[in-house]
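Here you get one chain, nothing else, as structure tokens; it is the form predicted alone.
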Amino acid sequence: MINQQLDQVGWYFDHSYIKLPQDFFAEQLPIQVPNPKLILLNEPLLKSLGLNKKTLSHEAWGDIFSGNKIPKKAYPIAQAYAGHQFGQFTQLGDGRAILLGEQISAEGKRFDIQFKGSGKTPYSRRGDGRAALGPMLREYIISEYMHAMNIPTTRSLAVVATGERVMRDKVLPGAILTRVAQSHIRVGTFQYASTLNDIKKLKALTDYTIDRHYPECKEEKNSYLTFLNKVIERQALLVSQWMQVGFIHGVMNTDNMSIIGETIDYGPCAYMDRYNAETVFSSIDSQGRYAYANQPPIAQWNLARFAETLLPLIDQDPDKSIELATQSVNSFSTQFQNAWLKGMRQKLGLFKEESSDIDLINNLLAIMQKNNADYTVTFRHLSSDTIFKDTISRDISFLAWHKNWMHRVQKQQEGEEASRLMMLKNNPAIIPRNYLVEQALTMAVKEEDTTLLNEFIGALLKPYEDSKVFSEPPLEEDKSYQTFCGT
């Protein structure tokens, strides 16, 4: 009966990725799980993909998103890729993920449907191929918040508890996340192609990616150089958006950098509470490689690794190719700075550009760091007098800064009210506060109570609306707070 219903759900799969050489993937079915239970289902996303929720029962959706029941037109594969992990190059691949297929929406858009935590694959190495419930719920929370903030991101369609136990530092309940992305092609995919030492296969991957994501490049004289420039442009914008909201990815390995500029692989990620440029949450980032302030230079480093893979295609003259690619990678800093400045001006209600803007912004950040001020609250409160109730208001340097900033706002022809409205639209009232994330996960995982989890997600989907429950920063900073990859 369920197989007949599956045909009515609205699956409309295509499988363009498997037209690449066999080196880039391996056929792999998800490993069945004993007792799937649907914990979260993203109904708006389900609908936008053209899937009909009413066709199946709650239990049947659990069977699908656990991998126990596979739609007839699916063609499950695990993708191959490599990557620099904390600076060290490694052969990788989907060690615990299965690409079910590419769903074509009613609007003709193509989206990868991927299971994360679906069991061992040929790329699992010594891993168990499974995922724990807590990290999968965490990815759902933060990725959907990023989408609500209009920051490019993969999406979370469902989380299913598997009924299994997985061993990490302790025994944890298992789960599978269904992730939706424009594609799962990474910088690491191109690094893997380079290891094949076959320019035809590298060209096949590059041409495929251009056709799928950057078709405008084909109109340019040097389509491969243009492709590199487009990727750099998107990454500069993405990282600037992370910085503007205090987001720390935590594991910016090259295999975690999407070729299309989507935030991907929410492992040890978190949002800053109190501003400190050196903030690190990841338990495995002992050297601070992926600290908050290091994210722009690390992104540029990753893009340099990407550019290296394209050198054989950019120009037949190796020296010329290196020169062109180097110019492109070097442009990242300016592109990032321009995008970041634009976003920060909006956070401060500034309509026009002035040469002193960079000093105005950096001076505020320095004062915030000195006073251990909350990043989100400070910017939110600058649109009202509430800021004068905070500790930072007793700092003479802040009062001087505030006077200077107000003078800058008041001389704008748009007026103070227009500035205030701009700020309210660019400074969220709510972020996924670490203590609230942990409270929601603890209740959901240990007590099997998703009430707080669902309420929290509902509030996060309206990030610019004040909430008495979810807008409050922690009473005390937890300086020992750590996040974990979940692998």
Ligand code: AMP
Given for the second form:
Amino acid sequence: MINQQLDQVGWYFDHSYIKLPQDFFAEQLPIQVPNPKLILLNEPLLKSLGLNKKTLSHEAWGDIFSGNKIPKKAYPIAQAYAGHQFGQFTQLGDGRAILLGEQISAEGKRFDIQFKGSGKTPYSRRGDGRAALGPMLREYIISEYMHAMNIPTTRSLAVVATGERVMRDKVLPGAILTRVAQSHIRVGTFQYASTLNDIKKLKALTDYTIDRHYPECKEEKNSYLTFLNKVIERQALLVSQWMQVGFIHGVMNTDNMSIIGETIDYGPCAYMDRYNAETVFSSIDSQGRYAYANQPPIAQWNLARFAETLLPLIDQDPDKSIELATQSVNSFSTQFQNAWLKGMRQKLGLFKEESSDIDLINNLLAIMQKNNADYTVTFRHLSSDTIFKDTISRDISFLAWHKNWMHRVQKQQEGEEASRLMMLKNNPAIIPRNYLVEQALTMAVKEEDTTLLNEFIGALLKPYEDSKVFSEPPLEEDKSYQTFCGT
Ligand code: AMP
Ligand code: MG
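Follow the form predicted alone with the form predicted together with ligand AMP, if you could.
The complete assembly is shown below, putting the previous chain first.
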């Protein structure tokens, strides 16, 4: 029955990735699951991919997004990659993910449709290939919020509970997340290509990536160097956006850095409540390698690893190649700083650049840190008198800062009201607060009640609208809040 309907669903698959040398992937079907139950379906995303919800029943969508019924034109593969995990180089690959194919949307855009948690693959190493329901719902929540904030990200199309139990530190209900990305090519894919010691294969991957994502590079004299520069530019912008919203990725290994600058791999990530530059949530990040403030230098470190993979292509003279690549990687700091400053100015309602802006911003952050101020609330309240109800306003250094900032705002020819509006558009009222995420997940997973989860997602999709329930910071700081890789 379902197979007959599939063609009308709107699948329009292409499979450009499998034209790469065979080293880059392995054919792999998702492993069947006992009892699929569709928990979340992202209808706007479904539609934008050209898929027609009405053509299938709720159950039938569950069969598809569990991998139990494969669309006819899918060609499921697991992708090979490598990566530096906490600084250590390792061979990896999709150990629990399957790429169904590249869906071509009505506008002709290409999107990877990937299952996460769909069973073992040749790259599973000691893992079970599965995922637990809580972490998959968590990825759905956080990635869709990122999208709502206009921060480049992979998307979440569906979450299906599998009816299987997965063994972690305790037994948990299993689930599969369907992830949508412009592609899943990572810095780690290039590192993997390097390990093949075959320039033709490296070139095949690079040319493929340029064709797919950065075709404009082909017109440049040194297209490979331009490609490197474009990737650096996108990462600088992405990390600046994370910093502006208080996001901590938590596991910025090179295999978790997308070549097109989308946020990818939502594992131990979280948003900070109270501002502290050293915030780390991940249970395994004992050294704070991926702490909030370390994200820009770590991104640059990862990009240096990426640049190394391209050295044989950038110039025939190895010294020249190193010189050019080093220059590019070094440019990250300035690019990051400029992107960050631009965004922070908008958060403070500043229209034009002034050399003192950086001090103005850093002073505020230091005062916030000293006062344990909530990052999101402070910026949101700055645009109105409500800031004077917050504890931070009892600090005389804050009052001095505020006076100085008001002076800067008032002398702008655009006027105070325009500045206030700019702030309201650049300071979200809602972030996925850890305590709310936990509440929504507990209800959904333990009590099998998705009411709060759905309400929360609804609110997160309108991040600039104040909400009585979802804008509230936690009453007390949970200093012990920890996140896990979700494996
Ligand atoms: P991540 O920490 O999610 O970036 O994963 C790092 C590597 O471990 C990737 O190669 C994953 O595919 C693999 N991996 C994570 N969880 C599992 C699992 N449950 N089974 C098999 N492989 C896994
Ligand atoms: Mg990963």
